[in-house]
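Coming up is one lone chain in structure tokens, specifically the form predicted alone.
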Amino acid sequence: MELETDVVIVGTGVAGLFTALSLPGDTRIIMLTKSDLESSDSFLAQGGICVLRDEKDYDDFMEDTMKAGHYENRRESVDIMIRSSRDVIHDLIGYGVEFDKKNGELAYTKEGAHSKARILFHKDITGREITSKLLARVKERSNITIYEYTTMKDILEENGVCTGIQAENAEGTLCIHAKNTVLATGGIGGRYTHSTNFPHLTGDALDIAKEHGIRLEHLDYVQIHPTTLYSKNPGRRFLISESVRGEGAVLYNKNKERFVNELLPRDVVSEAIHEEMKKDGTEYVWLSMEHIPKETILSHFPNIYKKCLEEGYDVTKEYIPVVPAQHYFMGGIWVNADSRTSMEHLYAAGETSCNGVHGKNRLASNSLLESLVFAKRAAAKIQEEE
């Protein structure tokens, strides 16, 4: 099947999602998803979206990603990304996203390695809010047409300008022909054997940028989520996210002695969590939450609580077993501060894309926030070139 359009996105994340409702209304849209719509980790972000409280917090943002990045990351890109932040809440208040809130006003908690309290979140399931939210928006407008258990095999490619795409379905063979074609793809947890991520996410983006020579960047910076609910069978980890240690939870090792700070990065807290596991011969440390009301485990944390109660423990009254596990990959295709790849007609947003915002390691609840303000610049400049 030949198919002509506009602009043809690969992914329906949030990158993906956003990069096709900042464009134009009269702008023809094809979206691809390699499994079902919700199946994509933008839906399973747990603890919020980081945003700039007030220009004083600025600085004090900065340095935190810049610290946690290991001082790796592209000032610019951060730069750009807080100073957007403000911006890219009220947008996704207007598509009928809805944050928690405390006496009328916006709700804010605090994560590992923040210096304050600056994520927005809509209980433990913020991800799914977001993307539900974007998805129902795109689900609207009759410019974008979208195919599901579509794979992208291949970019189309002449006189090393991208023209598109070449796809595969139950169908047979699609080729998409595109003006701009936008990779929101995602992680790379799926060659992971223990990963928070959707078994599918493989970093296909990737292996087809690298054959047509497109640049690549920090290959090697993977994060290992700290906090996973731990289980015998291998397969996607359920995450305890971040954000209840930012809200008072403890680890134990077997003796039920805290052995770290666990408001440190991700990087050394997980690091750590290694070391006991190894000094003490065992294959978890414990999560308590004996610190936190039980009212804002309920209200705050539902479904970690429901998951959790499924799987044989209450968080109100007991400890709960957890391991690091793959979460989150800062490297990627190499695109510029408006999410141009290193060939032309070719963009990247999302996880699939290393804008430098992260460093060697991402701050906690910054990836939604990330893929947002940068896929909306996407969509920016493919406006501004057309």
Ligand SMILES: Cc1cc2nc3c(=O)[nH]c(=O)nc-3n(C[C@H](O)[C@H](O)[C@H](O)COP(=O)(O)OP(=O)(O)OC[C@H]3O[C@@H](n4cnc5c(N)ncnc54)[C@H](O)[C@@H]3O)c2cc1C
The other form holds:
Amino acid sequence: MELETDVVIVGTGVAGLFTALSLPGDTRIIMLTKSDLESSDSFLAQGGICVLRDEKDYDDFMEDTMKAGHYENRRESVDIMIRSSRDVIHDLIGYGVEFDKKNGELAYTKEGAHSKARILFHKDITGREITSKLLARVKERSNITIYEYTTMKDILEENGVCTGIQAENAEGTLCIHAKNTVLATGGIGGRYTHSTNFPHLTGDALDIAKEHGIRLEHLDYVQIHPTTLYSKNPGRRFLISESVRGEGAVLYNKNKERFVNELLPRDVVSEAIHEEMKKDGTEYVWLSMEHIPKETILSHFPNIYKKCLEEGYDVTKEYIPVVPAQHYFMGGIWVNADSRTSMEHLYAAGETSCNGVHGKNRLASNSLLESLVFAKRAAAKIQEEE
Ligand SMILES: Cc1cc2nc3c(=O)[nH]c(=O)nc-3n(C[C@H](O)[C@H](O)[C@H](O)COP(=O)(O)OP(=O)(O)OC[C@H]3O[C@@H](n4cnc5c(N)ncnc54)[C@H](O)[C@@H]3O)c2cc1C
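Now that you have shown the form predicted alone, what about the form predicted in complex with the named molecule?
Once more the chain from above appears, this time first in line as the rest of the complex follows.
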């Protein structure tokens, strides 16, 4: 089948959806996803989304992000993300996203390596709240057509310019010719045995980009999350959000001794856990929520509470076994501050791209924000160049 459109967006997570919503209502858009619409990592995000609470927090927000990233971040990109954060949150609220409130005001939480509470959240299902609302708005737009269970296999290239993509679904091959193409295909967790990501997220866009000589960056910068629920069953690892530690949960070794400051950056905590497991000859360490009031656990972390109960652990009464697992990819398809790749008319946004915000290690809750900010910038650039 041959199709023609203005913009083709590969991926229906937050990056893809927000790009689509940020383009004018008369732009013809085709979106595709390899799986069903709810199977994207964006739906899984638990902890929340960072925002610049007030001007006074700018320097600390910058420093926390840079420090977590081992100062390998592109400062310009971090600045753009922080400066755009309030606008993006405003957009989200406009699209119907609800964040938790305290005394009628937005409530903020804290996670590892944050010096201040600057994370907005919706219980422990922030990703579901944001992504489902964006998806609902996209479905209302008559200029957007979505193909589910349709996998991009290649991009179309003419004289070094991207002219669309080639994809496959149960009905056959689709050639989607487009003035602009946006790759928003998410992470690489599907390549790992233990990952918090959906298994169909296998970094397809990266392989395709490599084949076409498109610039890639920091392919070895992979984030291992310190705390996923230990299970003997194979498959996706269930994340125990960092905000649980932000609210006071602690880690114990097999002798019930603390061995690390739980609020250090993810890579440092993961390494400390690995060392402890090696030393003790164990396959996990313990996470204890004993210092968090039961009401906070039930109101802020209902999803984690329920999932652990299904696995046989009541987190209000007992420790849970946790183990580090692959979680996030900081590297990706190199993009500039407008989310443009090194190939003309080809953009990338979200986890598959590398705009340098996260440096060598992502600060918790910066990913949803970064995806949204740079998706919107891709849309703005596409519009500007029309
Ligand atoms: C368990 C978990 C918890 C998290 N918690 C947080 C959090 O609290 N805060 C935060 O900021 N970040 C969090 N993150 C990270 C964040 O959720 C992701 O980085 C972000 O949602 C990525 O969005 P995306 O749009 O780039 O990709 P995704 O949401 O993963 O979407 C990728 C899309 O691309 C499609 N796709 C992939 N390959 C192809 C192909 N070849 N053809 C067609 N379609 C394709 C997929 O089907 C999917 O629709 C979490 C991640 C996980 C896994």
